[in-house]
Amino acid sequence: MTTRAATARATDNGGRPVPRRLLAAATRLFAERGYDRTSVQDIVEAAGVTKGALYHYFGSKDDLLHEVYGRVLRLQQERLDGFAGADAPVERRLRAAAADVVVTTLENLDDTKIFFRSMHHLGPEKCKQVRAERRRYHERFRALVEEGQRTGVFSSATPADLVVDYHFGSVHHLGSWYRPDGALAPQQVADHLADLLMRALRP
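Three-dimensional structure of the chain by itself (the form predicted alone):
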């Protein structure tokens, strides 16, 4: 089979797209071995594809690392935009957004843990892009806090930036303690942390 034919075959026999297989293999190997101890050859062997197929969909190993986190961040941004733009009181919109970022982080915990552990391996341009995407997310979240403070629904005693840092500090710490087989399900953790945030904002 030619390289062109191999790379053009976008799914395996089970109908799973090759990019998804590559991302799944990379995520598992990065989690088990670490990014720097995982080679391109390891990834393609685990995914059952050729190097040509990998380079057809991803230009490099750090493109895979970038996409591991990027797909989570895109999901979270899309969901936050939905909550923020909903026709509902600001306190309901903020609480929904605050809980959602916890749930989506926990449901993709390997992805987020891998990324924050290995982000320094990304090139300058990719790091800049990720920081810009994360900043957009945080700014949209902060805008909800500011809306509530401006309208008197939330206390303005604490600057909105610190409120956002408080919540996302908890989110970023999840990977250090949360266990899927532990006492709390993702939604329960999300409800607790969202409630803490809302109590901190009471006027």
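What does the same protein look like in the form predicted together with a further copy of the same chain, given that the last one was the form predicted alone?
For this one, just the chain is written down, with no partner chains and no other molecules.
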């Protein structure tokens, strides 16, 4: 045995269960150094366990990544559904959704960094699955824009697809410049970006 007594219960180190610790460590390291530059050894050391533990709970390194993706996708999908299905004028619904995706992205910046930067590292099957869910999300958002354009609340000068990609582009890009210790709080950034979108859509 090492320096510590090996009285290890499943939740000795840090108090949290091993699978969660592994997922948290992987998320942090993937966000910091990227998927490929993070070895399985790094992850298990950061989590305070060994490879035996990791491969006891996860099938592969890919699975860890896929798990992170699943969390992000589920979260964003749920929130968007909530805002899109609300009982309010289109412009209120779209603005709320556009601002919310910014806030949740900033509040889970590690996860979303991974999501946008490492998508092509998954195997083809899982990649297809993620793309499909992502596409559904995109279309749900686009439907809001199209509804506003049909009813004349938004300008129809730009195809709805492009509008959505324009906004998501800025969201995607947040991880490249936003610093949590900076001057702007997530909600402020969200308000500004949502404003820009709504102003661009004015008829």
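Positions refer to the first chain, counted from 1. Rigid core: the largest C-alpha set superposing within 1.5 Å between the two forms. All of these numbers come straight from a predicted model, not from anything done at the bench.
Annotation for R117: C-alpha shift of 2 angstroms or more between these two forms, rigid core superposed. Fitting the two forms on the rigid core leaves the C-alpha of G152 displaced by under 2 angstroms between these two forms.
With the core held fixed, the Cα of A190 is displaced between these two forms by less than 2 Å.
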